[in-house]
Structure formats: C-alpha cells, structure tokens
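A lone chain, given as structure tokens: the form predicted on its own.
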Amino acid sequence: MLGAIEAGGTKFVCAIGTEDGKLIKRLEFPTEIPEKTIPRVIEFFRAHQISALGIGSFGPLDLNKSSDTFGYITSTPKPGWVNFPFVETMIEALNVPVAFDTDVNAAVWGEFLFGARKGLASCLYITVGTGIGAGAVVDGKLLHGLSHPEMGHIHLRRHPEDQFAGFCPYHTDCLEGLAAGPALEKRWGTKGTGLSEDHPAWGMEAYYLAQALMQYILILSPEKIIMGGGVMKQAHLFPRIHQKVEQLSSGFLSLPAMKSYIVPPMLENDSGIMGALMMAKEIYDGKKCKK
C-alpha cells in the first residue's frame, strides 16, 4: 500500500492506493491551519500500513535536497503554513520515505502517466482555482530547476477595460492576481459560479489565460495543455480560450486543433492524487534499489 496527499489551498485529499494506480480509499477535508489539518492526515495514514508517501502541495516549496529547509512550505500566503516542515513532520509521524513536489507537478504527472497525454513526451497542467499554478513534463520528466516553476505569477498585458488592482500579495496584478478564483470574486462581487455564461467576466478571464498559455507554448512547446481547477469547471471557458490562443498564434505558430490541444483533465478530480501516488511508488522503488 502507498499513501498520497494532494494538499490544496482549499482542501486536502488523502488516499491509499497500489503501485499500479488503483485507489483503495480516500478522504477529503478543508485545509485549515496545520494544527487542525495535519493530525487528521496522520490519523488517516496510521490506520493503514503504507510503505511510502507522495505529497503534492500548494507552495511555494523548498525542493532543494541540500537545503536546511528542504520539504518546507515556504513563503505561502496561506495563513499558518509559512515555513511548515511538511516532509519532516510526515517522516516523524509515519516512518516511511516521503516524495515531495508541488500540487501542479503531481497533477501533471498523474495526467502524463494515466490521463490526457496519450503517449506524448511532454505536457503542461495549469490549475485555475484559489490560486494559479502550472507544472510541466518535458522529455518524460517533471520540470525542475533553481526551484519549481511558478507559472501563476507571470506578468501580462492588462485587459483595456480592467480597472481591478489585482489581489496577489506579492505582485498585485500577476496572472494569479488577475485571473484566479478570488480575483473573479473581488472584481465582480460574486464567485464565478454566480456569473452567467454571457457575463463580461469570462471574456476577460479568457484574455488573461490565453496570454499565459501563449507564453508557456512559446517557451516550453508542450504537446498537450491540460487545464483544471475550480474556475475551469466553467466548461464554456474552453472555447473562449481556444479562440484567443488561435488569435495570438495566428501567422506565427502552427498549433494542433484547439479542442484536442487545450483540454480538461482526463482524470477529472484525481489528477493530483494519482500523481502523488506514483511519486510514492518511485521513492519506494528507489529505496528498494539502494538496499
């Protein structure tokens, strides 16, 4: 048995599964402060005998294994979670090897292995919800570098009719500050689910998201783009984004048909937890090889 955690800004998902990707049991609950959230996580996994644990978490994270704060959630705007030693806490509580990465890297890994990538060598997963983040697989490997990508904080051209200041506490009007779920609510006075399909909010949302996708396409050239998260459950957004990306790429790039190129997650709500489960498998297999 392997354990998996998808630690999101809104909710935690904990699951038990097998190395071939079969989910046996899962538990979901709201993300609160660590003192309330982590005991529920530990209680869930202590009730099962797991051999390894994979964690896909909201960030920013320290993924540098030579760092004194490796395995920490670092400068997050999420109250109570700044400098939380996630990996250390789980190892001390469960005494198993722990794999650690961003929630979007876990999601893109799950889709790459089981979902929408369909045998391709590269893909990108972007989540648009409480925040905005993206993870990428390049040549069959998760993209890392100096740290993990923070694609939700790129800067964009403003929509000419947008007077909203932005809500990101670090950059104000970056992509996340202008297009995440809280930006919709703060700009228009209601959640996205309360806006009609013909509301001007969605044209503005597509304007920002298409710009971001165009930048990712130009830099990473992914063979597939998967868009998930709460905001993207508004299915009518996809045609708007398709149209905007086509406009931005017209005359310069030759892209696949938008309906098959920019798509919702094939695994629906399980992309992140499936990716975390496979991260647990990989770290367990790695530990076995070293014995």
Given for the second form:
Protein chains: 2
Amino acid sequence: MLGAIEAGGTKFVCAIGTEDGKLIKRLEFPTEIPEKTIPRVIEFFRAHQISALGIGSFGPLDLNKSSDTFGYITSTPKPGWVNFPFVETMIEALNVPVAFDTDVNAAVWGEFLFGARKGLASCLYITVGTGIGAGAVVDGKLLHGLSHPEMGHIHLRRHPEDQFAGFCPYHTDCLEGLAAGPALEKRWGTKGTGLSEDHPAWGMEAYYLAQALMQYILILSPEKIIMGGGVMKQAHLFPRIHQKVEQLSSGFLSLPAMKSYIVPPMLENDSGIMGALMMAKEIYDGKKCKK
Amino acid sequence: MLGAIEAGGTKFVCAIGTEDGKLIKRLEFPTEIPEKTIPRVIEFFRAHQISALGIGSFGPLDLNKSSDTFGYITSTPKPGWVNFPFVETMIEALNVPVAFDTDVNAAVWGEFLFGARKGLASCLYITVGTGIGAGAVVDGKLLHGLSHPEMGHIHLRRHPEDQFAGFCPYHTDCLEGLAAGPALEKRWGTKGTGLSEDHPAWGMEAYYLAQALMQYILILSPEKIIMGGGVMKQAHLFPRIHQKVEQLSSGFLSLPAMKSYIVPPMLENDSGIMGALMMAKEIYDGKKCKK
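Following the display of the form predicted on its own, present the structure of the form predicted in complex with another copy of the chain.
Now the full complex is given, and it begins with the chain already shown.
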C-alpha cells in the first residue's frame, strides 16, 4: 500500500492506493493551520500500513536536496505554513520514504502517466483556481531546474478594458493577480460561478489565459496542455481559449487541432492525488533498488 | 574527423573538429541564397574525410522525424531558404549521418558541455542579434517538445516611453520586434554600436531583456543564463540586466548571485559551432552503437 497527499491551499486530500494506481481509500478535509491539519493527516496514514508517501503541495517549496530547508513549504501567504517542514514531519511520524513536489507537478505527473503519455513525451498542466500554477513534463520527466517553476506569476499585457488593479501579494497584476478566481470576484463583484456565460468577464479571462498559454508554448513547446482548477469548470472557457490561442499563433506556429491540444483533465479531480501516488511508487521502487 | 555547421541569418560557419572538441579548421562566409551558399559548404566538407555532420541552423525548422519535411528550414523570411531541405541536401552530398537543430540549441549545447555543465543540469542560452532566439538544456538534455521553442517571440509589457512600433514581421512588437539589433537601429536612427553607454537606448533594452529573462526563469527555472549575440557585446548591458532581474524577482524568487547567474558565453563566438560539433559526435556514436 502507498500513501498520497494533495495539499492544496483550501483542502487536503489524503489517499491510500496500490502501485498500479488504484485508489483504495480517500479522505478530504479543509486546510487549516498545520497544528490542526497535520494530526488528521498522520492519523489517516497511521491507520494503514504504507510503504512510501508522495506529497504534492501548495508552495513555494524548497526542493533542493542539499539545502537545510529541503522539504519545507517556504514563503506562502497562507497563515501558519511559512517554513513548515513537511517532509521531515511526515518521515518522523510515519517512518517511510517521502517524495515531495508541487501540487501542479503532481497533477501534471498524474495526467501524463494515465492520459497524455500515450505517444507523447511532454505536457503541461495549469490550474486556474484560488491561485494559478503550472507544472510540466519534458522528455518524460517532471521539469525542475534551479527550483520548481512559478508559471502563475508571469506578466502579461493588460486587457485594454481592464480597470482592476490585480490582487497578487507579490506582483499585483501578474497572471495570477489578474486571472485567478479571486480576481474574477474582486473585479466583477461576484464569484465566477455567479456570472452568466455571456458576461464580459469570460472574454477577458480567456484573453489572459490564452496569452499565458502562448508564453508557455513559445518557451516550452509542450505536446499537450491540460487546464484544471475551479475556474476551468466553466467549460465554455475552452472554446474561447482555443480561438484566442489560434489567433495568437496563426501564421507563425503550427499547432495541433485545438480541441485535442488544450483539454480538461482526464482524471477530473484526481490528477494531483494520482500523481502523488505515483511519486510514492517511484520513491519506493528507488529505495528497493538501492538495497 | 567530424563536421559542424553554424548556419546563421548573416553568416555560415563551417568547421572540422575532433570527437573531444578540438576545432581543426574553420571557414566563415556570408549567408546568401542557398544556390550560392550550399555549394561552398559542400566543397569545404568534401575536402575532408568526415564521419558525421552536426548542423545548428537559423529557423524555424522542422525537427519532427516523422514529418515529410523533417530537416527543412520552414517559414523563414530569409529569401530563398523557405522550405530548404537542409538535412536531405547534406546527406545526398556527403553521405554521412547528419544531426540537425536550431542555432540556439547548438549554442546552448556547446555552452552546457564545455562550461555551464560543471555541477548543473540545466541552462538557457539567449542570443540578441539581428534576431532573438533562445535554447535550453533541461535535466542534461536539449529542450524539445512539439517542436523547438521560439522564445524570441514572447510578448512583453511595453516600456512606457517606447514609441517604436516594433519590426517583427509576424508579431510586430514581440521581444524580437522590440529588442533585437534592428529594433535599436530603427528606434534610435543609428546602430547600437553608434550609441554611447549613457544613451537611454540601453535602459530600455535592459528593461525588455530583463522582462524576458524573468518569463524564462518563472517557466523553466534554468540554473544558469548565458547571453550572447551582437547586441550583448555591449558589456555594460550585463549590470543593467542584473539590476532589473533582481528588482523583478525581489521578495519572491531566490536566485543565485546575478554575476554568476546571467553571464556572457564562455566559448565566446564558438558556442554554436562547438555545440554542432558535439551533435555530430553524438549522432556518430549513436550509429556506431546500432551496428
């Protein structure tokens, strides 16, 4: 049995599953301060015999194995979680190997392994929800470098009719500051779910998201783009984004047919937890091989 | 002996070298129409016994091995080179295996293998000259996806004092349209080499280049950034770009010391030709193994 955590800014998902990707048990609860949330996590996994744990977490994270704060959540605005030693805490409590990466890297990994991988070596997953983040698979492996990417914080050209200042605490009007769920709510005075399909909010939202996808395409050239998160539950956003990406790439890039290129998650709400489960499998297999 | 070509928009470099990266002979000539340039290339290599050839070429290129036009230069604005079957032509003339990639991928490969690689697994090379392009190494391999990246064509926020429309034939005011050599010349009425170090041109140039580097950093997280090309011969641009990237990342990303993070090429003018030579070595080694 393997354990998996999808640690999101609003909720935690804990799951037990098998090496071939069957989820056996699953529990969700809201993300509160670590002193409340972490004991529930530990209790869940202590009730099962797991051999390894995979964590996909909201960030930013320290993923540098030679750093003193490896395995920490670092500079999050989320109260109580700054400098939380996630990996250390779980190893101490459960005494199993722990794999650790961003929530979006876990999600792109789940989508790649169970969906996009057929015939492809690369893909990108972007979540548009309370925040915006993206992870990528390049040549069959999760993209890392100096650290993990922070693709939600790129700067874009502003829509000419957009008067909203932006709400990102770091950059004000980066992609996240202009197009995450809270931007919709603050700009239009009501949540996205309360805006009709013909509301001008959606044209502006597609304008920003298509612009961001074009930057990712020009820089990473992914073979598939998966768009998840609460805001993307508005299915009518897909054709709007398809049309704008086509406009932006026209005459310059030859991209696959939009309907199969920019798609919703195959695993629906399980991309992240399935990716985390497979991360657990990989760290477990790695330790076995070393023996 | 191995052969290498760096096919640039303004000049061709042809070279003969050894497997361990020693250049034995080197010839440069201007890029004219293929009917004039290619016979000179073939003549050069026919005079030497080469076992394989590596080509780093201006693009866009078709790098999809299952495509009918694999190995072609595709939609370039350069007269005579549209749909030029570069790989096919060289194989027919020389009867050796040919490795083919973009000029900037060859350059980042040369820099990675002979310089940046020490202790690193990733890096990015950007050239700022008659055009702007970039290539990247991710996890020790050249970054490819659907195709090769086109990082020179990302959109940026315009400098508030910039009245110049931009000159990119595809996007008008993308990065290349605003910050390549011809943009400097058209905006200020004189070539970059004719502008003094305290001319406002350079602050604006650094503004655009730093913004582009931030997009690359947020999306790819490279461990090192190498800046080459004619415009970057203006060494005073480096401290300007360092300062702006520091400003843009401050309080959000922790980057290495700028002086060692954003640097000029270690191989000076040989990054591309050395990368192409190593591409020739790799395709030759690959064919040997298959026998």
